[in-house]
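Just the one chain here, the form predicted on its own, laid out as structure tokens.
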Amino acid sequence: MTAALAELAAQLPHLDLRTDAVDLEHYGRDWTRRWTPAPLAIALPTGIADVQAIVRWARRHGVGLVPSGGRTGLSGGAVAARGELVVAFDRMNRVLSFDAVDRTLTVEPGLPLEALQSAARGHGLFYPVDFAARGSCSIGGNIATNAGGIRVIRYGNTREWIAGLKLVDGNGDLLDLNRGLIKNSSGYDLRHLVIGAEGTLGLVVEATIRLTDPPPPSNVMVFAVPRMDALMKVFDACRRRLSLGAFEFFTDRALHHVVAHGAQRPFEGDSPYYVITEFDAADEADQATALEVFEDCAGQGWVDDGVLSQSDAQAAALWRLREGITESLAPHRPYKNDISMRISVIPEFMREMAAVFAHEYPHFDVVWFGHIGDGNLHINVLRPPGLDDAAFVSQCDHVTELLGALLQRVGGSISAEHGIGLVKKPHLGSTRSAAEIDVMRGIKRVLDPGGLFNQGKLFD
């Protein structure tokens, strides 16, 4: 492919095209670390015309393309291990325009989520999608996985905030999808096909983002919950009486790891489960209602202890108990499950899966946490010392088959917000029927006739 790369460099002499080993390693992987990076090269375009030229070059030479943003993905969706050209959007990271009437920002795909949130605040508005990787993930990657995060319970996923997209398809053509319209009943909404497609249908080169009013002042409570079956009772009590912005849970093992990583324990005693909730607290009446909710839950035996934040600094420290979990587990290279189901079936599901884990993982450290208020659970399995990586992944894949079967029975999904990528591809059939997968393949053939984009991801 040396001659082909030389042709691309000659065609786009300003293009930053990298082939040194350090860059191939850096850009060829995501957070999974399960595949050896082996990209052909790294291309860093600076505009839409560059991306179109790259796609047409790739089509001529039959070179696969892997889109790359912050590479914070957890499903192998940004891995380049088969000689692909990585199209990295680091240099397409600008805010292009703001429309005060429509309350939208138009941005390039490489813009970090935190920068988008900051730009919204600069205009007195709010972009609500949020999670711990905000400083390093990009809006293009968020669109690719329809990212959710900690405030889905109020604001929904990324999908709800995308007013329009520009996409370069497999022919190198530029598609302008929805154009920022609120109402547009003119056939298929191709924008929504692209959101959550994991970069398999084309390269997003521009996004128009809806903004909203800043939320009212809020407060944070953390509860110690003694039993699994009490989790949803606490959720119901909070939801009925408080205006919730977030409702998250984590287990004692999650607390153990995040405290070892530097967070402060919320209570002196221990409990098997913990809940963190954020709620509107505009006045003293809201604060009083929150205390009443705690007292009622404690009186029912659903809560053993609780703490209510008294300052922004304390609220941030309490949120660290939840948001710091993934970082605290990273050195252990956990096997991750990211699953979703209807909220009503969570207690039954957790009981059944706890029994499966006790049988299949008797000596493994299994860490549960997640967005329980929107039905999304994260299950992290830590590799025991002395067990090699291949044996560990094989055993975890077997349990994921059991997990998939249970999810199929309760109508859940094997991937809530991380995507399918390479990691969950063998288990896609537990969530999608064969007919649905055939339809998805057909859609890909239309938008990507050369099969260029993210080859082997999602499905073969």
The other form holds:
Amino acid sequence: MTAALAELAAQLPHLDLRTDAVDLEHYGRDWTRRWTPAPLAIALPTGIADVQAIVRWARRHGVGLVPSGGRTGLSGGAVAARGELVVAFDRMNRVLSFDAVDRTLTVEPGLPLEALQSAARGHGLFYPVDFAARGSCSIGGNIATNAGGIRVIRYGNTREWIAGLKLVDGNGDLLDLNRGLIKNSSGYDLRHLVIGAEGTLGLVVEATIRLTDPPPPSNVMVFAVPRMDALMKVFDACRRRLSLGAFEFFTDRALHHVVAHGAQRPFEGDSPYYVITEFDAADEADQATALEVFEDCAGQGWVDDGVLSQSDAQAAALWRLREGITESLAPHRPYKNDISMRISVIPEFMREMAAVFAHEYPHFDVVWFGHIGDGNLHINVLRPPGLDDAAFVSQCDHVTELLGALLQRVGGSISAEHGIGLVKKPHLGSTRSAAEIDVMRGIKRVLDPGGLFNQGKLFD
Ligand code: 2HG
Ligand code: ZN
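Having seen the form predicted on its own, please provide the structure of the form predicted together with (2R)-2-hydroxypentanedioic acid.
Everything in the complex follows now, all chains and molecules, and the chain you saw is the first one.
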């Protein structure tokens, strides 16, 4: 392998190619921290031609390639633990162009989400996909998982905003997918195969991103909800009267951890559930409607308490209650589920899930939160003191199987927005049929005949 790497270095003398232990460790892992990083080396290309040369080199030498952005993923999709070459896009992180008529930005894959959002704002426009890892994750990674986040309820997932993609396939060829078109009825839309493919079909080297008008002024409300079965009733009451930009929930366990991590408690009293919603509030009439919604919900016994943001600072403090949860739990290295279902089945599903958890996790700290308005629930399970890590993960995997069976019954998904990666690979069959997985394998063989890209992720 040293000879192969020497050949790559000789072929691309300007390529930043790293093999020191610190870089192998840094670039070989993602936020899951479950696998020991063991990449062969790290390559940081500066342009499309570099990427094509790397792919052709990898094909000649049979070296696996792992695409790497901000590595904030939670499913092991960016882990390099089997001697792969990590292709890190840190140096392909530029905004290449803006088109005011098309309202698009064309960018390189290493651009952080937050930089994309601020580039859009700089042109008086808005890129709406948003979530807590915005400062560290990259648009390439967002495309790989079809990232969702907190504004899906209004704007949809990353997929809706990708007008075109350039992909280097397993032959090193450059495919220009959809070329920024709004209408294009000319056969398979390969762009949409690549979005959400978790880096298994090729390397995204450029993306043309659609932008929209900035949203109107908004307000944030947090409600204390006394019963699980009231959550979706509150959702329905809010969406009937307000124009919602976000509707999220979390439990008392989530509040406990996020407050211990520095967030401000929203109310004096305790409640088992909380929702946070953001809604358009252009004037006082909108605020008055929000207060009426609160009063109606309180009258029905669906909410016990509520707080309405009075300033941007207070809105940010309220959002921290939801957005700070993952970071507050990170030191515990929780086991994560990221599941989705049609919103109509949430009440029944949550009841059944609670019964499974009460039985399977009697003494575990199980933290629920997520994008309930999209039908996406996050469950973070914390390892009880005294239980060793392997036994903990195997107990949680067993519960994931039970969850998978419940999800299969309601037609849900074992991964809503984090991806399958390594973490959920054993559970893919609960969401996708054997025939579907075979089709996916076939597609991979066509685009990646050498089996180079993110081998062993998603499926074997
Ligand atoms: C979120 O919604 C992220 O905050 C992370 O998707 C969820 O940590 C998690 O499980
Ligand atoms: Zn999420």
